[in-house]
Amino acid sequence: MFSNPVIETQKNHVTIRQFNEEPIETEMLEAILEAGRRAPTSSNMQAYSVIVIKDPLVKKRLSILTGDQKHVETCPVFLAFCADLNRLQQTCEMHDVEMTNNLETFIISTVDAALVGMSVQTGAESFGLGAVMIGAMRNSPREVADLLGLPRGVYVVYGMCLGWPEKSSIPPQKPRLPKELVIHHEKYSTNDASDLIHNYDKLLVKHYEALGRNLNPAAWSGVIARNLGRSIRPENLDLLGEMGFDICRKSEY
């Protein structure tokens, strides 16, 4: 079998909620950030921004714009990634050129924030520390805005909280969605997924059953479908306009 110790580090991710108090030594962050930043980018555009905020009011704030996270507030390190436009508009603004704003700059930015997030989120647990993402960022985008100073053309992706895990709370790991599911060859595959999909619930309910929690049968597409038989988040398309993204502009060609 072909391995090494990315690979190792990758394949043993867990998702980390309870951090102990050791602190996160200042080069050791520094170095996961900087190769973070060698993260992929689109046409190097570099369209984004990490604050790092270890400001316990900060992270009290943001725990509670995130719906009550606790580990928000608890880690001793808690990373924001941002999609971040107006550092492109500042640099067309130095050429006399108007920059572009539509659905193509607001997903460049959002993947290239998601990009290095993850090869932050790698290069730590490289060195053993635990992380857990913040997706309930997005939840109060305009607060979280304001909280963080962010200036227009700016919004958090997404956070992450990162810090040395608590080792008797450290999770077995969840199992994923069978490989014949996510991983098409040549072209995508369009078989019915049902029979995958009913054994990926059953499989997901024996991990949960094993950390002594309670839920139904479906434990997979139950909890999939109840969240997406609602809109997530409808108000963030006009936030997002008025922090700066453009997302409904029609391209000109």
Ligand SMILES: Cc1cc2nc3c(=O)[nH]c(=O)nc-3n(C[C@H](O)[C@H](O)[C@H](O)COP(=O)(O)O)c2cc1C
Second form
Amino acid sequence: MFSNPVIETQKNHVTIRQFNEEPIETEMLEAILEAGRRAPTSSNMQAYSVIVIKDPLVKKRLSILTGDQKHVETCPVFLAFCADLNRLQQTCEMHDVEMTNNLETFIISTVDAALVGMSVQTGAESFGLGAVMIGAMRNSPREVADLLGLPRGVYVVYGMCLGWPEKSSIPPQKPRLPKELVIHHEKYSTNDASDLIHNYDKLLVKHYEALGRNLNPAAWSGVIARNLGRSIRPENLDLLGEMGFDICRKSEY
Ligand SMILES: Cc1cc2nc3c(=O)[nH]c(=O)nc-3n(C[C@H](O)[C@H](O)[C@H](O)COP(=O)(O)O)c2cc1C
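Coords for the form predicted in complex with the ligand, given the form predicted alone:
Next comes the full complex, this chain leading.
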């Protein structure tokens, strides 16, 4: 198989939730953010912002808002990856244009933020840093926005704890779904997925058993069914609308 240092970094990815006390050097963080800023961006809109948070009190509050996730408080650096339409709105005003904002601008800005974040995570991991993305920043979008001083048209897509991994608690890699299920050639393959999903459940049970956790045999499928059998954060459609993301707007064709 072909390989190189970037591929090795990607293949070695594992989410880290325990950090030691060592700070991240300012220059290293700057290098990671600079590399992240080179991520591709839809129509060069650069519809994202990143907030770098080191203040222990802000991290503490964010850890509470994200469901008491301790790593949010204990990591030396927390990054908030935001979808940002505010700057684009100002740009349109410079040309006396009223910006229209709809599902697409929501997707564009959310994808831009996600791409920068992924690029930052890979850069960080290439130095040996550990990271965990924090989607729970969307548990309370309004409170998070107030805490971080976000203007209208900006929301946090996800956060990221960054720090040096606590060596004794680096977890083994979590197995992924088999490639036959997720990589398709030429056309989407609609073969029944259930056998491969059963096998994946078994693989995950083994993974968790090795960590001393005894799971229900439907280690993946059962969790997915439980989580997706109810609506996830249903209030966010209205909340994000109030924050300036007009997701449901119907414009004329
Ligand atoms: C968008 C996104 C949000 C996530 N949010 C959280 C989170 O709030 N808390 C957490 O502990 N892990 C979170 N994770 C990490 C995932 O749980 C983790 O990536 C997944 O279980 C696979 O494990 P691995 O990254 O070690 O392979 C998030 C990951 C992504 C991509």
